[in-house]
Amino acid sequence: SFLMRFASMHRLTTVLRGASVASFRRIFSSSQPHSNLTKSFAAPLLIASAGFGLASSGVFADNGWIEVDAFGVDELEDGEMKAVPTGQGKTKILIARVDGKFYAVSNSCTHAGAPMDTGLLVGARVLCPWHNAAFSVITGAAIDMPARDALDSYPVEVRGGRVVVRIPPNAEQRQAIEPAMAKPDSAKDPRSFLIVGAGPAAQVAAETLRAEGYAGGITMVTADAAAPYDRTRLSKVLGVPLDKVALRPAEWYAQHGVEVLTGKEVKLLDTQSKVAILTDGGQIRFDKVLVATGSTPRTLKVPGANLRNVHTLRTVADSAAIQASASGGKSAVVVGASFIGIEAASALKDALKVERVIVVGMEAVPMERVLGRDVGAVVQKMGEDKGVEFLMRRTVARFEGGPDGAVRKVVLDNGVELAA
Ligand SMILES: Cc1cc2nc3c(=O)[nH]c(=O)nc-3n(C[C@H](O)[C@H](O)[C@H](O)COP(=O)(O)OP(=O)(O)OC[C@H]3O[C@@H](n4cnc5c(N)ncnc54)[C@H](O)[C@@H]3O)c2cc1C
Ligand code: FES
């Protein structure tokens, strides 16, 4: 979505449709969520970052800090970026050329570790090839989620005709940058600041207020059962464990004063009086409150929709659930053909291992309203090599059960009934 927005706005449409089905090669390419790019597609779309022959080598300088010369100045083009080894364990450094100056950054994103000189470079930002996050190759900050913290950034220098990076002695174990953040202090600041919702929004809002100085109190309420986590990972791993995805670790909400009050919701938000009210009965003060209540998903309006086994997919608890009800099923249908749509079937074939899995969609190719019928078709063929049955330009006329009010059958507009 990040690089359908950019080619819009930079005209990059072909680039990043590539790109964007080089992502889904990725989908279809391996049940792992975190497997590369295959190289021959990708190999045209992105910039490469071996193979160049690198004159890289460390030596050792002051502080004990290890200066890498890279290369030379006209081995890369302005726009243009590469890994370089540092020859620090397999540690690499991402040197980006823009408008002519030379920036490092580190090469693993701090989100989930995707090599970053596999993603794009867009003007002084290089996103991520794996969920898309964005980071300035000039600060290394962390500007779009789902990454939170900064890449590393080191220091320049063009010497000789060589382009030399200066790097940390321990740059192998450094952790991600935590952006800066006043600390928590009621008695400094007695405001309260109420966000409702808990998703990356919240948490982005929550993180954004301590890090411009705000010391009052926050708290998070939300329908969900957890603190914010990752959304984006659960139809690319069905069953993903909470842990797996949380945004940030159980302690960082204490470390930073943000209360986390799970499996409330809110009905009522009462401006006048400054407090909202829960389904509970329950009752949270505020001075100022935050909606960010994300959205929830279209359920269909046809018999038999809220029969056992026919899930919604959008919180850890739903995937758990399509997890145990379809792991080594015998047939599984899929009731829409785009991103989350495309990406459960391909979970559901490759790491549940369902042996029928059929795609349902309106459009005539997958996908096809947000990545036109040409790519689409390309999408479908891939889904259709791993396995997956499309049956396109259909929808669901109703479900029907079995005597224990499971689905068994989605019967689509022209009569056909697929086993579920
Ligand atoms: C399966 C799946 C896969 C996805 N994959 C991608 C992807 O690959 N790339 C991408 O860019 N986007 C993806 N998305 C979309 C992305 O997850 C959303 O855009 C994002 O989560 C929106 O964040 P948000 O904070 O606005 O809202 P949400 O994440 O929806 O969070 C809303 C929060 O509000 C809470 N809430 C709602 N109503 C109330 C109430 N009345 N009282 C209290 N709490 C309430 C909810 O419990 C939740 O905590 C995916 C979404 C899903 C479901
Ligand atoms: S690994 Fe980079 S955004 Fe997820």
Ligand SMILES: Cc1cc2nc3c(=O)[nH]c(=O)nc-3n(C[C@H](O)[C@H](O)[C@H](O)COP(=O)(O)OP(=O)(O)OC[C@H]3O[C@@H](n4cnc5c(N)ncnc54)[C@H](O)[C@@H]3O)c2cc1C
Second form
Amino acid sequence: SFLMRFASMHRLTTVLRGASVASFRRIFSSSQPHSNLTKSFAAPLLIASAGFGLASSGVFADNGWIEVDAFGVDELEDGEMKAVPTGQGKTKILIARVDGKFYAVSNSCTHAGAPMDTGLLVGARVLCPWHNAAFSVITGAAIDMPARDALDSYPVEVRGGRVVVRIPPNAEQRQAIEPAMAKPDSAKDPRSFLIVGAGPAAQVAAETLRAEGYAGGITMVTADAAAPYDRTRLSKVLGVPLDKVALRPAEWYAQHGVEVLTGKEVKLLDTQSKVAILTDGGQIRFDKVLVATGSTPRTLKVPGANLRNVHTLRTVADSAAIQASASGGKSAVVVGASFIGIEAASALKDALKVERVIVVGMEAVPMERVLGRDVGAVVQKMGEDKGVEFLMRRTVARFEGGPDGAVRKVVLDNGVELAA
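Could you output the structure for the form predicted on its own, given that the previous block was the form predicted together with the named molecule?
The text that comes after this line covers the one chain and nothing more.
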């Protein structure tokens, strides 16, 4: 996801899961010239796409349903997939061949709309090229986050040596299928399930309970000010509105009987009495409890770390605060050169138009421990081409502020001072 925003290399991490850096270089060099990669941080680049020529496909209407004559059976080998147009606007379907059988699902990832044909087919699972969400190509079911809704699935038959797919007339509007869920009914099931935390894990837990037939009460408690949202987008679009990152609309929780208590913290779980005690003195009874509070940003234990405009990024409020303090600014320093830091540097430079953006990292190149030195060097070069500066193998010694209590400079371990 960091590369989607920072360098537009959507398939890089997926390719590297099953290929060496040398293999990546071959794919990379055969896809597009390097000069095309650096035109925009956000312009899409599809590396080693599984797409084929589709001019021979035909679309035929039949009693409201549409038959798509996709291709000949010999045009797709076992373990391959490709996208085929449906004749409904720009909508495409994804057809995969697994163990000799053909399966068809919608081609747009239900998380962020990525074209699934540019992802990776592993057995009967198709992995999203942007954020690694996983779906079954047999049923369309979402089987790994960050996707929650299933891909639509369509019947396939082989007829006269051709692969033919039947799709509904509203296929363009049926790109995401929410799983069937039990209706809440306290009379039928008086149990209460408590979820401490309200991130993606909490959201999936609540949805899975309902999808598995649980009709009892579900309560989420979160210190955050909002119901579950997609934190991965906060570093891509600093200041993004809450409604753009919410995992589900507000009415979803009322519809499915999920109570979300925001701005609340649990200080004690009494597992014998089965009661959660909140910091404000409130109590919540439960039969079962799941603790899914997620992580806490690591802060620097150096002088000046509490100065105004020294930020960490975890919540929508954090993202908005960074936007407010950095928009149109002259200099911003990002401490940390992994996923969130690189994405934030991109957003600061591109969207917020900060004149000078400097990334400080302990490794030799960005994300070296995650992706290796060769790939990290590619990421650094792309950032530098966009005006982002990198000071690697460095740490922060202290922050210094002005009379107003706001940070003014970052002092590194070698004595270098950076205006911020």
